[in-house]
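Quick heads-up: it's one chain on its own, the form predicted on its own, in structure tokens.
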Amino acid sequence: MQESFVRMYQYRLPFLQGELAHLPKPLTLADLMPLDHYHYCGTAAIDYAIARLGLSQQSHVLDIGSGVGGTARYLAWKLGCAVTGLELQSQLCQMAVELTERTGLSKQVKFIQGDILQGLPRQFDAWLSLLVFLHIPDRQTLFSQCAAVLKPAGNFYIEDYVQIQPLTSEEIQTLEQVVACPGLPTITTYQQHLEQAGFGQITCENVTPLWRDWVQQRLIQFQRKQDYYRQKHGDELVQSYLDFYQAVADLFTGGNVGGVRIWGRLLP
């Protein structure tokens, strides 16, 4: 899984760096929004999470799997709250720091290069994680550590892949080799894993139709601009995106892979 995980993200930084070359040194969030969100549905998804988490200016939020920092920066800009991003890959974390400095949000947003499975101090009012946990097979350790970072009665929010129906052998292979996803729980199993770690008041929302349409539109839009992107970034990089976007669209079209939004809180 580690090899496919690294491969999945290796083409994103060169693409981002190529796009940044045409932007001014001081950046706005509007400049970055087409580039720095690796989850689905853009800032609308973050707004939805904000409402479910009940966040305010006083909140200290942990973004688990923060990538290049788009979600963390948006939270800080929208609410004025403190945000810590935790990112496993050092090169993504470094880019997150750079982009946050260029947007003038470094006082509110901090990044840590590290692994949630190794834990962090209990200091957060809430955490969220968008399309990250599908890469992590050790759910027992994962959710135990996610519980340990929250203050008493702290809230959480997740967006992730789930299994809707039994997967075909081809889908299993695509998930493992292309999406770096070694296995998918059902929604029911996902909720059970969270409950075993001490979370409660859990709500699960099946968003499969929404995500199916979104990933299909993402593919179509990229296909329409591929000639422009090829001139700008080269054939190999653009083909990596096309292959990945097509594979994800096929997974959701097949009807066995779906998406879920889950939120709740740490029980006393």
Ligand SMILES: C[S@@+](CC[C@H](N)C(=O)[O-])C[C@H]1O[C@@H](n2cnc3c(N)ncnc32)[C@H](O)[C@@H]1O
The other form holds:
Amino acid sequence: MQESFVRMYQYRLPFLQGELAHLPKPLTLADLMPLDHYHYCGTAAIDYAIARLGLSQQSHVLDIGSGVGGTARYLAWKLGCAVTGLELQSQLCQMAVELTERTGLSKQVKFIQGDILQGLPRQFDAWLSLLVFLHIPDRQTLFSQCAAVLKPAGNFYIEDYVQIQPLTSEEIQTLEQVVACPGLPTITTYQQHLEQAGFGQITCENVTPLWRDWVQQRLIQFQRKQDYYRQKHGDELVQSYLDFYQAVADLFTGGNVGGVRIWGRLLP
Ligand SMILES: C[S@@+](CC[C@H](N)C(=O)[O-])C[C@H]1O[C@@H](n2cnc3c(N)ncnc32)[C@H](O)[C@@H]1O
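What would you give as the form predicted in complex with the ligand, now that the form predicted on its own is on the page?
Then the entire complex follows, led off by the chain already shown.
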């Protein structure tokens, strides 16, 4: 694993564990939000994905890069469907399993520790992936494996970073070193990569202004609570969050980095 990738995630579990220490053993989803969502716009983003994926109670959904499982649990809770989360990092995956047990959703929600680049059997009606693919530069392998997990005409939904205008060398460095993102496609290139892997009926929605405001608000809210957090979690951990949230807010404010929502289906 890349050094920047390890660094980006290493303070998240201690923070979550510190917050969990004050919560009851059986948990509701409301107790966990927004602690277990590492994407933008919380459950509103998942509701948006649900509407585009055409899911039902009978669907089996794959959440690619499931983190600590917030998206997977919300999908199962909202729709009553089966969800499998695939997560690269074993500690995050273990935490996802633990939180799912504590919310009573283990029958519906399973987690697999693994790498999407290694593939999974073809068994899913749909997949979604929120803020994951920015970490994966090998788009050819990525999207061919994403195609290979879907049943015929299966649907997909992505939220990801894109390049809106050419990046400065400082932005390239921040993306690499702070966000563990080794390169960014434009929306057009993104769509071409998906089409090359056999996906079609693709819609791309530029959500840059929405995300720019959201990451700015996230920074401001964390700054407001920083004294409370410092007492609870210590200076180093809080500083890691502040630095990360500031770097991301700066990237979006710069106007060259943006966000996209993409959905479509596997063509026959
Ligand atoms: C920003 S987090 C988003 C987590 C989750 N989608 C959410 O919205 O809460 C990105 C996650 O993708 C995972 N990830 C990165 N590369 C992966 C890969 N090749 N296969 C599976 N998961 C991966 C990371 O370990 C991390 O947990």
